[in-house]
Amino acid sequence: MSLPLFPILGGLLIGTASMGLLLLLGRVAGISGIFWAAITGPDRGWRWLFITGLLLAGLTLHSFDSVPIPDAPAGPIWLAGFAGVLVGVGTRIGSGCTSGHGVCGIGRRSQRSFTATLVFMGTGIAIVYLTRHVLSWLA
């Protein structure tokens, strides 16, 4: 299979495995929503098995596509830490991430979803513009 395929090919299973979870289960696919309730839900069970599949699915293209495991980014591993603490945090107050609002939320036509998905996307753009621009400067 040629790599641009790649991407077409995983967003049909990322949206059909959505679509599934929520016609089936009444459930949202939104990550961080399905990692937090693995840990402190009651419904557990499909919750691991979804996060097990996320898991194997990457390792599935590496090991059949002979795609290298990209290197762990240099810096401390603290600050990833931190980083992923903040995000938790983020997707706590902001009632989701950016696969729950972005995926799941806009595929419904929800007005709270598709400004979240403004929000998180700009921040982002803001954020690598900064550090890979502005920041690097000061340097």
Given for the second form:
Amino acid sequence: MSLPLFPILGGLLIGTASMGLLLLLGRVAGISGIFWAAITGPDRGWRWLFITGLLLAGLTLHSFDSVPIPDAPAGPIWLAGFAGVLVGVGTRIGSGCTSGHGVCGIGRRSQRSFTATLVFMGTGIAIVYLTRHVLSWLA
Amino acid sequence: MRPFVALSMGFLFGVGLALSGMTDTHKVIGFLDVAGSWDSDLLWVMGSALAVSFGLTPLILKRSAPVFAATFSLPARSDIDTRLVFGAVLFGCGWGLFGYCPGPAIVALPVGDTSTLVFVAGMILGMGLTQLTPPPTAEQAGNQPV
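Would you generate the structure of this protein in the form predicted in complex with the partner chain, following the form predicted on its own above?
After this comes the whole thing, all chains and molecules, with the earlier chain placed first.
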């Protein structure tokens, strides 16, 4: 089998950006935390710039032929809103998401992050199993 | 220098997400769908990101301070409580239902799909709703969001 070049390269970039933010600004590259504090403060400035960087990346990368524009997500529009609310509530109560817990937290050998990552991955797998294979909904 | 660092690290992070295909909800659902035609890409993305962070974090934290800041701002807590687990369960539900976590949803916003916008609006609403719950205790306040 051939190695998936873009996923590996993308992962290395994500890791490098996270470590760059830690080394240079002393901050954890946890996107849910950065995003919420960009709205509510304190210390909004660098957080808005980080979010702007994310948006600029989406804007430029998907205009290259080799990085196709992703297909529209599957599912009704209310599901997008409902899932968004769950992700918003969950990442605040659980203090982080895939980036903060999954990449940065595990990198710090944080037991909280390791636990959270196992729990949200396990729950995600269970929900997909339930909706696609048990209820055959969204299949 | 700090503004440039924040902007460029955000850009680099977003390039990583877009390049690896993580802005495509079908790919993420495909990874979570272990009983279907499993898509291994997310595992490669996470694995290579972790190889970098697991290797470099201890070396960086040996420094007395970051390059352009006075101190490292890191979460202080180490206990595993019900809030952490309950929050991760809710996040996992939302992630599995639609295929977006916060980073990819933000990077996918400029692509212009309405459902991405609705998801991010829902996310802001959900984050705001948590402000209605009792405020964290003194120890919890030491736990900076990551």
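If you're wondering where the values come from, they're calculated on a predicted model, not measured in any experiment. Residue numbers count along the first chain shown, from 1. Take the two forms, find the largest set of C-alpha atoms that superpose within 1.5 Å, and that set is the rigid core.
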Subject >> Yes/no, residue 36 Cα shift of 2 Å or more between these two forms with rigid core fixed >> reply: no
Original post:
Core-aligned, is the CA shift for residue 53 between these two forms 2 angstroms or more?
Top reply: yes
